[in-house]
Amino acid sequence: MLLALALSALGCGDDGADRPSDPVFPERDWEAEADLLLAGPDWYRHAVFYEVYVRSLQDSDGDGIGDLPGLTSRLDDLRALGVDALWLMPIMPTPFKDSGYDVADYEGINPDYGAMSDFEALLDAAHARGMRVIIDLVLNHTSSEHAWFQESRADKTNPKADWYVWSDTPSDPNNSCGTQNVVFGPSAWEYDAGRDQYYFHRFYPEQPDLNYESPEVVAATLDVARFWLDKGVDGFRCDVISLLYESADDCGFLDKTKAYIKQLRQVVDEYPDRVLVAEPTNLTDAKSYFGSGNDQFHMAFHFGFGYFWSLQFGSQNAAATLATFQNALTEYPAGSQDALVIGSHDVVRAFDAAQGDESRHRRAALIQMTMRGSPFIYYGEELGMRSGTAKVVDFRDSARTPMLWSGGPGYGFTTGTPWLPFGADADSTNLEVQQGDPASMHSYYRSLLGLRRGRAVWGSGDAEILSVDHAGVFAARRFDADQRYVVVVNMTDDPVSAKLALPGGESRPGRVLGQGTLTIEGEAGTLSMPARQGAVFRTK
C-alpha cells in the first residue's frame, strides 16, 4: 500500500488519458520474497548495491574525513532506501596518491578510516541487517611505498627483485605497453636511481604495475584474496583486472590474465555465496570477463550504457541503448550477469552526464533498475547531488564530495570542516530535505526500487528487446514464468505515439511506474507517452 501511494505521488497513477481502470495482479509478501531471493547462492543477481566512497560517506569523530564507524552509523538509512549490498571503495592504507588505489598494504586499514576492529564491526552490522559487503581489489599495481616495492627497488638480486615490471631503458621489447598506453602522465616508465633502471606503470608513476610472470606474486596475491575473504567479505570488485599482464604485441586482455582470473575464481568459490565483479576495460562489451558463464566472474560492469547514456539520450534516439543490451542478452554466455550503473567514482555525477536535466537521470535510473542485471548506486546519485569544484587529488574529486544527509553547514557529514567541499546545491540534494517531498529524486528512487523488491524477474528473469516503430523509444519485456512487464523509455523531448511488436498472450497492461498509456490487441501495442517519460507495466 505504502509503495501504491508513493507511486500515485509520483505521477504514476491517472495521467489524464482516457482509459479503463488497471487490472489487478495478485500480489505478495515481497519483503518475505526478498529474504528469500537474497539468502541464497545467486543473491547478488537479485541484490541492489551501493557504491560507498568512505572517506565522504559519514565522518563519526569530527575530523572532517568519512570512517568506518561512520558508515555503520548509516546502514539503515541505506537499507531504508532499499540497498542490499555494499561495495567500497579501497579501504586499505595508502599514501593517497590516488584515492587509496595506490595500496600500501593489502592487509591492513587506512588508519583514516578507523581500525581492523571497526571494519569487521561494519561486516557484523550489515550482516545482521542481512547486506552484504564487498570490497575493492587492486591486483595490477600497489603503491610505491609498499614493502613489497621498497624490497623490490632495493637491489637487482634481493627476494622480490621481479616482483615488478623492470627495464634497463624506457622501454621493454617484451612490453608493448610504453607511453602510448600509459593513463596518467607523459610516459609508463619510471627511472629508479637505487636500482638504476625503470619500472613500469600504467597509471600514476606512484604505482608501480607487479609482473604477474612471477609465481610468487600470483600465489600471495591469491592469499590477499584469502584473507579478505577469511574476515567475512561478501566478494571484490576487481579494479582495471585486465591489465595484469602484457606482452610484445598486445596490451589487452590476454589469455594469461584470464587463467589469472580462474585461479582468483576458484579460490572465491572456496567460499559459499562470495561473487567477484569485473571493472572492464573493454567499455562497450564485457562478454570476455564471464568465460564459460562460471568460471571467471559473476557480473561485469555493463559501462556501454552506463558511460554513455548521456550521449545516448542526448542523440534523442534509443538506437544505441537498445543495441548495448541487445549485445548483453545475444553474446554473453549463460550465467553471465550485467552490473548495471550509470555513474561510479570515476566519470561525473549522475546529474552533470544528464546535463541538468532530472528527467534524463531518472529514465536513465528507470532502465538502470529494469533491465537484466544487479543495479550498483553510486551514492548521494539517489538525491540528485551534483558535482563539486575543488580537487585535491585529481579531476575526479568533483563527484567525490561528502555525502549530504542534512540541512548545512556541516550537512550532517562532519560536524568539522569536511576534507572536501560540499557539491552545488547542497541545501535542495540533502537527504533530510528529500524525505519528506514525494516528487523528490530520493522518493523516485524508493519507488524504483521497490518495484524491484522480491521480484526475482528484474534479477534473473528473461529479457528481450521489443521491436518499435519511432526511433526514439526504447522498450523492453522482461519475464518469467511468474511475472511479465513492459519497460518503455521515451528518450526525445517531445510527447510520442509508437507501435510496438509483442508475444500473444499479454494480458491488459496494468501502469505501475511512471506516465504514458499501453494498450494490447494480440501480437501490437499501442504506446502514447509524454515528453521526457518512462512508464512501467505489468502483463501478467
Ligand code: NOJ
Given for the second form:
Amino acid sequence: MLLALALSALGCGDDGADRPSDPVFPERDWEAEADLLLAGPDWYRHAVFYEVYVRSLQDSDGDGIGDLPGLTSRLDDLRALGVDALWLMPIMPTPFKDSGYDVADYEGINPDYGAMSDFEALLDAAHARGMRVIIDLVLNHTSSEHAWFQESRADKTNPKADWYVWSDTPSDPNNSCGTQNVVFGPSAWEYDAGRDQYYFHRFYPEQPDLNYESPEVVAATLDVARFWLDKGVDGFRCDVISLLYESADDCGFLDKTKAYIKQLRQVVDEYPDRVLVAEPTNLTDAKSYFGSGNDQFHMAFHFGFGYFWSLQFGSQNAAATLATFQNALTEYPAGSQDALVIGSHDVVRAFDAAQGDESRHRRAALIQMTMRGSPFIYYGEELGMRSGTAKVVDFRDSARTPMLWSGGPGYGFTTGTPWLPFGADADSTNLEVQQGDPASMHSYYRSLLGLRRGRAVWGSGDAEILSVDHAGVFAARRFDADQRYVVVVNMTDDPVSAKLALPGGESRPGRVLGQGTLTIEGEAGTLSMPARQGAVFRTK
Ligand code: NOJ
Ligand code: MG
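Right, and the form predicted in complex with ligand NOJ of this protein, after the form predicted alone?
The next block holds the full complex; its first chain is the one shown before.
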C-alpha cells in the first residue's frame, strides 16, 4: 500500500496518469546521453525547438513589450520544460506592419527588443546552457521603410532601381503572380507616385518584394545571412522561401529559387553546425524543400499535420494523418528532417484548434513529439494558452498574446501594461499554477519531452506507419538499433479495440506514456484504448 502510494506520487504506478514510467527497461543517464546528441552536427535532429515571439515572451523594463533581456532571464524556465533551441520571430528594426516580417534594417535589432549587445548576451547565455538560437530570415520582401526600397523608389535610374519588382501597369504580363497568389489584400500591385509605377508585394503593401533577378539582391541577401552567422546564430527559419522569384507562367517554387537556396545552403555550410528551416508554402508536401537531402534545407515544417490536425481529429478518422506522415517517410529524400508543429504565430491557438477538447491538443502533441522529426513548440502551447480578443497589429494577434508565467495582474510578463491584453483563462493557464499540478498541460508536455530526452530514436530513428483494423486509430512504430517504440493514438471520441500488424518482431510492450493496453502475439498486436487517449509503448 505504502509502495503503491509512493509510486503513484512519483507518477510511476499504473494509475492512468499521463506520466512516463518504464516498467520493463532499466533507466539510463538520459541527461548525459542528451548532451552527447545535442553536441554534434546532428544536434537539430534531437533538439526540442521553441518558437518565441519576443514581443510577448517577457518584458524586462516595464514598458509592456517583451524584450531580449527578458527572454534571456527566462532561459532556465525553458530549459526546465525541456527546450534545447529557440526560434526567434523577426528581431530586426521594423515599422511593425506585419509583426516584424517587414524588416527595415537587416543588420540591426528592433529597439523595442533591446540593442545588439542584448542579442549577443542572449546568444552567450543560451550557448552557455547548451541551447541554440535560430532567427527568422525574411528574404522575400523588406519593409517599405528599408533604405533599399527608399532608394529604389526614388527614380527609375538609381543604382537600386531594379532591386524591387516595378511595373508600368498593375498587372505585369511577365509576372502572373501579380494577379494570383496575393496573400494579403485585394491587389499585389501598389502605385508609387515617385516613379509613377507600381511595385509588387505578395503581402501587405508595406512589404515590397525584392527582385531576385538582380544579382546584387542575391549578393546582398546572402551577406545578410553571413552577418548573422558571424554573430553566432545557429541557423535560420526562412520565411515564405519558395516565393523569391515570380514568372509569367508559374507562381510556384521555381528552379531559380531552388538555385538561390543552394547558394544560401553553401554559405551556411561554411559555418559549423548551422541549420536552415523552411517555411513551406505548399502546405501538404514539403518534399521540394529538401533537394537531394543535403543541398537545400535541413528541415521543413510539416504543415500537412501541423495545420490540419484540427480537421483530422474532427473527422474521427486517422487516414489523413497517417497519409501525411507516410508521404514524408516514403517521398522525402534521405537526410530530410520534419519540423513538427501543431501551431504557430499564423494560426489559431492549439486550444482552439482542439475545439476546446483538451485531449485533442494532447493527442496532437503526442504525435508531434513521437513522429520522426524535431518538434517546434509555439510559446504558450505547453500551457494550453487561450486566444485573446484584442487586435493591435492584425487578426493573428489572437494567438500572439503575452506569455503567462505566474499570477495576475502582469502574469509575470510585465510590471506595466501589456502591449496586447492577455488571453482568456489566464488564471488557469499560467506556468505557476500548472507547474504544481501533475494533471496540467505543462506537466503533460514535460512528460512528452522527458520521453524524448537523450533517446536518439525519436529524432533520427526509423519510422513505420502500422496498419490497423480500425479507421480511427493512428499507429506507428519507431526504432533504431537501441530502442523500439509503438505509438498509438485513438483519434475518436469513443473507446476502441483494434488489431495492428507489428512486422518488426516487437515484444514485451511496456507502456511508458498515456493510457490503453497493447498485447503482442507473433506479428499481431491487440490494442484496447479508452476514448480520446493515446499511448506510447516501449518494446525494446
Ligand atoms: C509567413 C509568416 O509566418 C507570416 O507571419 C508573415 O505574415 C508572412 N510570412 C509574410 O512575411
Ligand atoms: Mg520591454
